[in-house]
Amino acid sequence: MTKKKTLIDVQGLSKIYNFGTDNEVQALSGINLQIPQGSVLSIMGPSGCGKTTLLNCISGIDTPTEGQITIDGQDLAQMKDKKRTDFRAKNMGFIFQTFNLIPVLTALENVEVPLLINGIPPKRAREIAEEALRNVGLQDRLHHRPNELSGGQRQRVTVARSVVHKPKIIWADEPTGNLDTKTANEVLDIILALKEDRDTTVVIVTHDQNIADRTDHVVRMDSGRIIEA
């Protein structure tokens, strides 16, 4: 079997949130992490262990104080603020455990957003993303608001919206922390069809071992650190 080549890599990476004098917290410590392409790798650790600052860090949502984040061969730290944003916008999809979605759009327009950001024509956005609805099983659900889907269709939504821009990368919070074990097999089974129809790297921060369980490589922390990878 060719071994897949590292899509992610992580050399030296620390966070530190100061809070004022004589008031630091060390959220990361030291951090080395490879990643393969088209890989599904979670990360598992008690509260507050440095799982969401992990994955912020290395999305580019936060920024270390220090280590290098390579991804597909680009140093995330030596990119300016606008190029790192483009950069997300292109190959990085996200998924939270809140849904994030916008309150006042449909399902469809919501799904239509990192198509319009990407520059594509509002008439093939909205036939792509009416596709991403109807993969996900929402298409009788396309002019819902948010607030009228159950907590499984919001996070279908937010599923489509990751996606339909045909990221590289994934990046999932707790994705199946606010729903019942069936629909979150649901909404895992949707993810991971999607990784191995389009090779997708999916990084997934769960508490939950039956998650963990089906993903390919699981790394364990613990205090800023990781003790098992």
Given for the second form:
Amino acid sequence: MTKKKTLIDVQGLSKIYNFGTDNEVQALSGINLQIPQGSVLSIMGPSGCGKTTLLNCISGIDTPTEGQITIDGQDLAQMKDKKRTDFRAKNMGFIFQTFNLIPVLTALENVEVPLLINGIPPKRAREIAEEALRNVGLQDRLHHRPNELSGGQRQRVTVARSVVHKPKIIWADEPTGNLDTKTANEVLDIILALKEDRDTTVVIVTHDQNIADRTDHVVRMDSGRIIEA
Amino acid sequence: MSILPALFGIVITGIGLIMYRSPVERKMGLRNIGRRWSNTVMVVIGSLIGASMILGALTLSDSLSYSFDQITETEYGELDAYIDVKPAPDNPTPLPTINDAEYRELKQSLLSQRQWDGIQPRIRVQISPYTLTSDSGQDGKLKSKEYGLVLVGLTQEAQDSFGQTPVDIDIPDNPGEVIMSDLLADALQASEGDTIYVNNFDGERIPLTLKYIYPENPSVNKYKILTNPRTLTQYFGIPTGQYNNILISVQGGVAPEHYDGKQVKKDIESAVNAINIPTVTLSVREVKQEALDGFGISSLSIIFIAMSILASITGALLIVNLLNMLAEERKYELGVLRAIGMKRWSITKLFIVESTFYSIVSSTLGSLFGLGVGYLLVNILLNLFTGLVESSGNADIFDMQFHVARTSVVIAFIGAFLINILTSTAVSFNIARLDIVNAIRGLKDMAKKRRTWKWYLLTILLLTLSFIGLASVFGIDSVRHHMEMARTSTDTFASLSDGEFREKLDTTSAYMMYMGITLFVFTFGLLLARIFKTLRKAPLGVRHTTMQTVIMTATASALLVISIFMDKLPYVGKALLLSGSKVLLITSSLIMVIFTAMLITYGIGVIGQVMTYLLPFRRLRPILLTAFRYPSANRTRTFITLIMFGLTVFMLTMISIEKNMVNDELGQMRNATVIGASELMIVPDFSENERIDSLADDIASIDGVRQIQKFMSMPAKLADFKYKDLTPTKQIEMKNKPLASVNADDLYQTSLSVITDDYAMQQLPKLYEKEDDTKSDTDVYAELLNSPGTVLLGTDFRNKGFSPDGFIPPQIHSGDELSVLLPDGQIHKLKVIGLLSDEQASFAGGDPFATGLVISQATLNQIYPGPYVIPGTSYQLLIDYADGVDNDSITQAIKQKSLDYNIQVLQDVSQILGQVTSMMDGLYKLIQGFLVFALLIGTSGLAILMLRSTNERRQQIGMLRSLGYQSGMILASFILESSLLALLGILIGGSMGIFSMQSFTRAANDSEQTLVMTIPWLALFRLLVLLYVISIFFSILPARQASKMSPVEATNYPE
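Please could you give me the other form, the form predicted in complex with its partner chain, since above is the form predicted alone?
Zooming out: every chain and molecule, the one shown earlier first.
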């Protein structure tokens, strides 16, 4: 695990919801984790163990109560929102269980969004987005809206959106949770294939042992702590 | 009115049954209320504004009615009607009267009609100018009389029965003694014991003693001097037992439930028609109803009520939007409820229970606020009137009192409640039709393509409606024929005068034409869209949705074009100018706004696409992409929001343009240097010609007077002429209902007015029709002046009860000869060479000769050389001042000159125009202010929409933030989205308001009236920018809320 350069380094990460109130919930407690560049890591554990919270915190979409998160040498926790947002836009892609596509945009436009945010000229963005959708086998669904696509197709759009701007890291929260086994495997194949091509680091939160079996590393959690890494 | 409580009872009973028999739905529905209080507050606020506006408008109407009722009651007391004794056309006399025997006959005839509370005769002398001096004999108290003073000779009994003052008054016993009100005495600087001089019919000054002064209510017509009838006998030569005025009392009060003015008039007219007194004409005048009608309460109230209805529609639309959003938010749970066996009706009941709470709270609060709104309106209006009265220097103060009728509160509460609950129920039915699977999976309901029996039923309904639309257009002639037949063969329309009937005929035709075409195009479009939707394969290889968009866009465009150019449709252009066409105007306005909103809703995707790719800022691209795409994806709510905005802006635009046009017209009159818009107008009562000529010469010699023109008008009658529809035979044909509201004889009465040569050739008053169309107006006037025996018809010949549509009655044509009976009993033949245009009779700036028959001085000299000591003859001197002079001092000088000649009435046109301008300006401001309430619904509706959107899009916003959208980008995206909606709403309302006014102006101009539409671009622009800024201001809160959302919301799944 340490042979490759460490891309993500998490030290003493804690997350307490309703901090400072009588209703405190300790979601994460003293998490230490290093993830090498180009690796695929899965986080497993029972429901409510803090998997998604961990992913949210280390991906920078949520802020930890304590601890340090360093990605590619930059301390994410110390960044201001604007900078952290820029950092996400350039370096990260997201895949969520519920797809989280923008329902009013077509598949192509959904995939274009990260490119446009990164200032890619619209014409070029369109070409790249089309290419990304072709890569996930949706070349004939470019102008369909999410509600006109099946679950598997939607997740492929999400995958295309997560990789279209060539991020260093892809965060996937239960990416196959809403899919049947066959489709789930197909989607995972795509993610892993992209990782091979681009040396992207992939972090997957999952319940599915089959998926975990296909990743380089597995982290198991329980009650907000890592119990096996 | 009784239908509302009945409907309320039915609805409440239905809701009660639901609550009682459906405990599950009741519990869930009630719990939903408190589930998200922000929702509850928004729904309540949105719908209470409509209720407030309804009650505000009704309160204003109530207060006006109540105040005018009070004034009328105080003014007339027990008096309900007069019978005026007027000279018979062939028996001119300065003071026509009936004698005791004739009075008794008249009274008997009246009593045979109904039991009156009282009938009393009295003599009423219209006083010629008077002067007033004190006991000391000094003439320092001389004052010009500028009022229509009357000297009333009445018995103590008549005073007791018909007293119009708040105190008991003793009519002086001695002849030569008079009494007057304190207000009149103040105005005249008179004291008890003073001698006043009143002119008799020979112009002699008769001294009378002011016995005492009594206190008077300020609202009452105080310009009366009361005296014993013997004064009139002794000093004015009127024999005892002669009367010229019969007072009649029906029963006290003018409240509609107690009093029917029209029926009173009918009864008295029947009594008058039953007797024959050949020496005089008896003219019936019902005073209270006429006074109330004259106040014009209804037209002012209708404006506010129409606006409040509009606001209620906007409020209802807001409810539709909010409930749809609530349903969208709860889609998942509704889907689950359906999945586990809850019926559609139960889902509907859930929402009904919830909406009942919203409706009751909003209607109650709305009614309370409405009282406040009404109070505010009444006070603003009172200030407006008071300001106007003070500026005019008139001591009269309109005592407007705040008053709310119980029925108004009931109407507002129940009306608002029903609008809310019925709208909610309709929306709930639609919500309950959700697709279970899609709801659970969070997908949009896909279009169903199955052809079920409902599909066929709706298709047949659309086909039928299309057919009805077509049938309306092609059936107009048949309906007109049917109506004409009905008028002559049945009682239908019998109560209408011929003019009213023609107006009904034309407005009905216009409705059938416009609504028929609209219905046909709309339902045909829907039908096509429906059929294409269910086709297995859409034609031309396009997608079903695209095909539907194309069809509906084409339909909306067609309807828009039809509405914008509705004045070009047969019948419609003409009907637009009729007073009965208000509903047509409102309907077409609604259609215009709705279909523009529809057009834009369908095209908003394209608009967004174009803007996204046209704007050069690359960094803006992702913001634009989301900002413009949401409105196009959520068509229903976009459509409703645009209508909400569009409707209110439409009204504001129309009002602004109309205000501008009225101000322009009044301004032109004020600033005109031509004599037609004189600074001063003198309207003496009948008098001898020489006196007026001499006065005119004296006035012309005053420094600063540029021009003076004298116009004379005398009574005349059309002889040997019968209007086709108003012959006695025609009245008999109307079965048992004579045309009581039309006195055919009155229509033969007209006047003969003389236009001066200078005025005719300088001003060339506009003509509507000429005997020979190839002639110029100058030629026609040259003929009028140079060929004695020629006549122009005045404007009233276009609309005198029998021809409101702007056409000369078919019996009179240019080129015809008219027989005119003059007061000397001679009949003269005059040749009609043209008809004056309507605009010559416009307010204040109108020409003194605009009505009746217009002849030249040469013609008058030939047919009636004078002297003109004829009752009913009047003169008008139009006086024009030179530029840059001191108007006030010249006016004073002219008044003094007039006084020397005992000429009494001076009318300062500039002052009147100034007052009218200020009054109109204030009224328009009030209307605009009232509309702001409606705008509140529009703007808050937009804010609520955006606020709901932030909640609805939580996950998407989180996702966008995760992907790298800065919070500022989310803020910008939301503000851009609301900007787009606000701007499009403003564009729709503004442009349609302008188009609608253009349509009206075109119709007016096509009908030969010259109406210039001037758009107050700057004022309009400022107004609309202000509206935009307010809308955006309201949208900042939701936009900020959205921008502050954490990216982690992406992983928060809906509750």
